[in-house]
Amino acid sequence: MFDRIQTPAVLVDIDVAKRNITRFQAYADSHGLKVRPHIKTHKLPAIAELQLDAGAVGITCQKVSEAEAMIAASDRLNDVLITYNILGDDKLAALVALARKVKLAVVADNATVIDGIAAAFASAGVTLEVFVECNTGADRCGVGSPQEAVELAARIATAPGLRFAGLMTYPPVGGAARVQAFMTAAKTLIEARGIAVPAITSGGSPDMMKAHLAPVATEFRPGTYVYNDRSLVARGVAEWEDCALTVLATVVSVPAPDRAIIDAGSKTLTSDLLGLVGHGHVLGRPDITIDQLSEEHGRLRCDGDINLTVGQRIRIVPNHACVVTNMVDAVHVYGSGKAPELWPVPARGKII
């Protein structure tokens, strides 16, 4: 099926992933959960759709531009959630753009991020959703206390061009109980403002099929989970026949017994670790270490004979999905009784 592809290639099974994005849909409907899958895992409209036609909400993105990219391709991608801080006149000025096609939102942890999004929407003719963004474990964005929460709903309430949304977070895995536990302090406490919290949005893969711990949260956004990936399949998330996304590559060279090399490096395969060892799975080589990685070659290891053999070709589960997706330009979609396509990947790059 593949041996016409040229490698390094990335291949999407779209059985599986229909698979996947079909099981947590079922998980979420049975809790009363609304989804609004991350695209960052796999860029592309098609494959949006196919969230929404399970279930799905609408979609969230990281960027600016990415939600510009998807927006442009599908006009059934009308409801977004951008989830990360917007600041500077180009990208203020795209988000009016887009705030006039599709129902927007958009999030923020500090006042100068809110004043400066009233700014733009306050003569702009149309109203910006804003969520708070409340930091309940991971230390990244967000703040950090129920009580700041309030003082940023009440600040975007009353700024013109704006509308608070509700409270938005990105848990650290196993964070459940910190999430409810924030959220509910904040929701009480805005509500006690007189601000009502028309949602509570949380994310997060790993505990995906935990999210009813949280019972706060009306809203999930899952995002490597249309794929899976090593990361997940060691997490116990996933098993190896739910990763729908894979790297096809060739052995170049095998110089010495125990080692071999392919022509995926880390411009393919990604240099991130997340707590694993090695960059990838070979499927079906289970006693093969992807030990070392420079920008075009990978090295193969094996404790005995690694019986491989120049021009042979392997597949790899990676360690983390979403940044393979945003190495190549295109991907090689295949399905039961279905050749290969090749689907450009139109949000590939958008990092502004």
Second form
2 protein chains.
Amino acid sequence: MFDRIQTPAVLVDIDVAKRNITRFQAYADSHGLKVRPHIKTHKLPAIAELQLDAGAVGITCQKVSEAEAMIAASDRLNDVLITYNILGDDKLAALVALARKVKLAVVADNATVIDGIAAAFASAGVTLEVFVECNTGADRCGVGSPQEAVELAARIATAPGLRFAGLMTYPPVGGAARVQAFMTAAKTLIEARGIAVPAITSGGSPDMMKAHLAPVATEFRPGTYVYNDRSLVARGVAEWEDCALTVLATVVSVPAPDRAIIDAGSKTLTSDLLGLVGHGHVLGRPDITIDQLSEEHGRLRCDGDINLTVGQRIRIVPNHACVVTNMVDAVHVYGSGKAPELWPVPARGKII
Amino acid sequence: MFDRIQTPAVLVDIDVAKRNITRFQAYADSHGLKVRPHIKTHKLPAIAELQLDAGAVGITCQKVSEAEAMIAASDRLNDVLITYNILGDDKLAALVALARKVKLAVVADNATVIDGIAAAFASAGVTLEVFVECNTGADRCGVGSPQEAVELAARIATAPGLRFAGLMTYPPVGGAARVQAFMTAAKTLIEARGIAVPAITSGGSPDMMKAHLAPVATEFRPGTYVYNDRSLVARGVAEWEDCALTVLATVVSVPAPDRAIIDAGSKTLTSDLLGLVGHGHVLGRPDITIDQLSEEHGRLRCDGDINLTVGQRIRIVPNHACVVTNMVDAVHVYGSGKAPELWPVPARGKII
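Go ahead and give the structure of the form predicted in complex with a further copy of the same chain, now that the form predicted alone is out.
Complete assembly follows, chain above in first position.
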């Protein structure tokens, strides 16, 4: 099926992706939770449309440039949340242009960002929805306390050009209780100021089937779930057969009985470890460890005879699917009864 | 100087790059060693031309597609070594096409690869130079013993369409003595078979100033030396002021006194650690550790007050320069008296 594909290549089983989408949507529906998938995992307008078909209310992007690429590619991607603090005249001008086209929201966790977007939107005569990002333990962005969330909510609510949209968080794994506690406290305090909290949005594929443990949230933003990867299998929330994205590679050298070299290195698999040992799972060969990557070489080791031959092809489930998508201009999409087709990835490589 | 550049961005100080090029060329000239720089670090035809201007005999590429991009961009890049086992009909056809245009050589470490290229080149009526890749301790590709090298040299020498070009290795750091021992033994054995060994090529920036400790080598292939990076500073072979490539980033959040978040994550800096702790060096702030990357966020920590403000810009020397070059479609090149100019990176993102 993949004989004519040059390696290394990124393969996507669209049937598995659809099954993953359907499964989480059914769970979310059963709990009255809205789904707003993060497109960083696939960066493909056609898969975002499948997520909408299943019932998603819109999409999440991480950058203005990602949102531009997705919106330009499909009229249906017209409800977008960008979960990032946006700064800088060029990015703000691009944001205003997008807000004229679609329903758009962003997040902010500090006054500088709020004042910047307020100035840009007020002078453009456009209104932008803004969530306050809250730190529920991941210690990345986000205000550190419900009290700080209230101050920023009030700043947004009174700023020209902005509308307070609610609260957003990207919690750590196992963080549902902290989400529930932080968001409940922040919501109560904000409402006590006479400001409505229209939505509370949380995310993260590892804990997505536990989203109901933070019932204060109204929306969930899973990303990796559409493809799954070795990190999610290691966490016990997916099986190998749920992994829609794999890397096809060719064995280019077997220089020792216990060692083989493939043509997929860090330029395809990336060096993301996500706490794991090794750089991916060779399908059907759990005895093999990918113990080292250089840009164009992946080194495979095993305790006994590696039993691979030069020219043989293998498939690898990467540690982290999202970052692999970003490395390639196109992916080979296939399914049952659907021969592989090359799909360009329009939202990849968006740096600024 | 960088105020108008949107972040994150990759900056290249062309004066520093030229100084790095000149320094190694002078060293190599003083030891009668030919220089064939690896273009994987910069992926820029214009910098490859600077390397030729300084005295390089040609360039090294890691893939057929990289060589295609470099050759298409400059008539002067007409002597190319691809240090990779090349397999597969499509890649072999591309290789034949390149060999019709420029002086081309590849490497091989097994009979399957040799037989494949021989068949392709013999039927095309073109001759290809082939080096035998030798493992001098890095345990990646390469035959494991001088005896195996002889067998492959003889196979190349007698194959239609091929010419035996010599021996190639990519040694481990500190491997000069092993290079000298392996290559001397292999050369002696091959010559005893009546086969000349026209060239012996070694590489690796960390030990480039010790290349004379393996005098059997006739040629050296440094890559990272042109830009340097945090890994080479950590090894004590470069200083921060020798680092030509930096990443310009904006502080987007200071959510706690000891923590700041920048807009450069693994999509720009990559997750390559190269044995280091942290994901880069913030210029002027040795007290800061970049302790975590997600795709679009870099997390900065320090023991005391981080003393950064939202909107402030910082510059980072990445752990590994080569992989950063691969992440961006263009880099901002500047120098003394030369305002930043955007240069496309034609050989980036070459996957197959």
